[in-house]
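Encoded as structure tokens, the following chain is the form predicted alone, with no partner shown.
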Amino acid sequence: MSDTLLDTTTTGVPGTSRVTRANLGARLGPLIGMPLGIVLLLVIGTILSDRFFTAGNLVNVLINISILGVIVVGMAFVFITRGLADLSVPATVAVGAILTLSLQPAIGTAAAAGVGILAATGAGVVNGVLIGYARINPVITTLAVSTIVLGVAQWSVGGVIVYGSDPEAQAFLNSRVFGVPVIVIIFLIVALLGHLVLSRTSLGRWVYAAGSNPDATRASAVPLARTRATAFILTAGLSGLAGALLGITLQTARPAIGIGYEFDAITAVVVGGISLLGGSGSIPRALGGLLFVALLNNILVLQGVPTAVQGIAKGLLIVLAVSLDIYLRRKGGRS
């Protein structure tokens, strides 16, 4: 049998089309990869514990997951529009989190977070103007705000650890609705809107168009520059909500809080099947590898398994995925 699939809807004859069994493959690889993935982990770690597969672990795998989820979804927008990653997230979180504690007692945590947030967006809009309208290389400038905006937090705070004063607020997000924790619904009204924005907006489409050939799209009428800058304030904004939720939760805050957050997000996108390349992607996807991401975790842990090691497994796990990205977009015929 030929291995060219009959497909007369892209060119019209039979067996000219581009489809072939090799790229179909390719294609519907990352669609079932993750979904099996999952599956997997779940099974071994069944197996590997009695501990694994209970209700109240499970629950709480999903409320660990829940902060960093938030600056995930902002994430795979920075990466959809090619725009690497944003290593800013652990200082835009530390503002987020010592603006809400430490203004608490004079306006409220409602205001104080509000007031977090928009710092954090502040740091954003810095970080998209530079990379999106000056073109400046994305790791580099990050990097640099964040350096710039920890040092602010730290000297605003002395370097000393901030407190809250609304354990209301913490009961509050440490609370259920009908068995579900408030933090995690939060998490998932987040990720709602972020897939709804890619998916059924102009901006949606934007993003997808400045990853997949910013030449092409600078060349049209789709607003490459601002919507580069937009994936980076919004991946600011979102990491200040993270560092707010953070912050009450905790009910304490210091300007390390955030540190390492970046990395766990870059983990989850990158093995939700999120490419470095640009252009293609979803919200779900991301959230697919983020869940991944937290299950290994889990069953590290349970096994009692280092830290160190933890870490290491990330590494090789991203490795992993750049790796099977790189391969699947080759078989999929795109470089």
The other form holds:
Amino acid sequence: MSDTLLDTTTTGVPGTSRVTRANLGARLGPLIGMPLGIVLLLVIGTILSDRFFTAGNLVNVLINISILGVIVVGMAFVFITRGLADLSVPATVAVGAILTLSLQPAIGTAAAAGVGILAATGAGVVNGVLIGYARINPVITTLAVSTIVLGVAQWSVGGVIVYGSDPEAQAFLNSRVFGVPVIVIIFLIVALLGHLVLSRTSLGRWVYAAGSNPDATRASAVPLARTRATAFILTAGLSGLAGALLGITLQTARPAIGIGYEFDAITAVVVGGISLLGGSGSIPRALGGLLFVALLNNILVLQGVPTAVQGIAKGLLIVLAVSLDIYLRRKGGRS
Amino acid sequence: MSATALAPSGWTIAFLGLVRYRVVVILIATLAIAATFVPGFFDARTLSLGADRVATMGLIAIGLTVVLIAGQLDLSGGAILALSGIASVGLQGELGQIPAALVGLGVGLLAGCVNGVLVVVLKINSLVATLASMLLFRAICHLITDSRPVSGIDPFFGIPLTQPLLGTLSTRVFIFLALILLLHVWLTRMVSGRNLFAVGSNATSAAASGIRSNWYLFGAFMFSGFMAGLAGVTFGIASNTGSPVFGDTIVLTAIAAVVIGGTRLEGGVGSALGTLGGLLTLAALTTAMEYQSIPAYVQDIVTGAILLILILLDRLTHARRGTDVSLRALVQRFSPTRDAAQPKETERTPA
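Any chance you could show the form predicted in complex with the partner chain after that form predicted alone?
After this comes the whole thing, all chains and molecules, with the earlier chain placed first.
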């Protein structure tokens, strides 16, 4: 967390510490709010349904968020560099899925997945160069690149639905190591690596710097363009990985396979309290947001609530989370 | 950038001028290509089909033009279209057709107000705010219709909307054209229209110079919601159906059309006629490619590439803002060769 590194507790004037009681609450709020919310959901879920707090159900929730979670890790980088959002996720997911399944018979599943991820990363390089170096608005850039990339991916397979031919790979992803499905393990590894890069490396420092004050960052000789570009390349690569996982799990890949993942990833990051203004946030917070949304959905499903109401809940959740974040920032003295 | 320090060469000026009027250039190029490949492209029937295709998306694009000039984004247009369409078609039985249509328009206006409250009052970034409201409106659509399409009581009620008026163009195309011309007049000739550009360039400075920035932002979202509502009502009545899945990809295409028309996502720059050009370009392109039975995914590649090239060009000229590439300066510079096509005036704010 970047804000713990900055000493904002003193004003420079003796005897006027900025940590007042209200201020303290505002500063601690973002830290304990999300774990508290998740615990609260766990308690509510357990009270409402006896099927909720079972290993089976909770593992199901984890499996459900694993593929989306891989994308969320990348999207968190984009948000923190103040890159707004990557709307090309549906295309890169589709590229990963389509290439993995269509190349499977020729070169084997692992190599095919590798090619899929590389191709998606290539789309990310285009995004990164245009956004980081040419400084074009990320929304319109990722939108345009998304249209092109998805078109090329469909063209390469002739615009048809691709089916998988390697059930063993599917079985491998669903197999369990010490009771944890392999797909969840992959997600956890990606999340851990993402967290380490963001919190322990100089690239991670640059990502925060680029998001909090671009001008000062450029003045301090940090490669701002490269940092911004990296965030988008990372997101595209991870979306490609998510697409490969999705394709292998479903054993079928439509061009529209990735639609909705971009908004779901944005929702998770935003509910995790990461602002579009950039400069703050962390992988655990983004994944906390993801888990919160997933648990809420799970409770609604177990209660037999119609899908439409789940959409309303998700929309309200975004508004609530962002309003709370803005309110806390204002109270915390940061604009 | 000290681009003005060096006197730009004739080629540079020509290039900058080309980029400045890129909407016209690309529209003429597209029309020329379309006319080459589609026999009878300029026939009344082909043209009216193409224009009809534009009408619904065009209404959304009109609203988006205003929102984008104000420096904001509105992703919820498609969901508002579906919601107001359902209201205007589904309520026909209880209220009668005209009142139901009015309710549909009201729904659009109200939805725009919701966006306005989220962005202006709660200060949520418009990208996230309209993403949330998009999810909300879409969910409400599914909830009230049970995810099933609803149909109206009289299939003949919508006929006048799609029937050719004065020979070729249908009524809803005329509605669209009238509105976009009105928008052009408002943006270029009226003080409040010019103020919108100021708000989009820098809301805080605009507020400091006595413009009620927040009211303009709120108004922009209300207008956009109303336009999406109008699109939903006309589309719903014309097809005699309201469906919760209508318009699920329309906003992204509309944004593309508006940006092709030279409006910038950063705000403060844009024009109504540019949007019209962008829409017509997309329509001509789609018609020509469909006629050649080029697969939809190749059409996507072409559309995306055009969008990308145009925003890159825009970026290039942005760095050289000091150069005067107004129509008059261009004509003066190249006065011996006056055979250049006379481009339409494209509006741009003073930097």
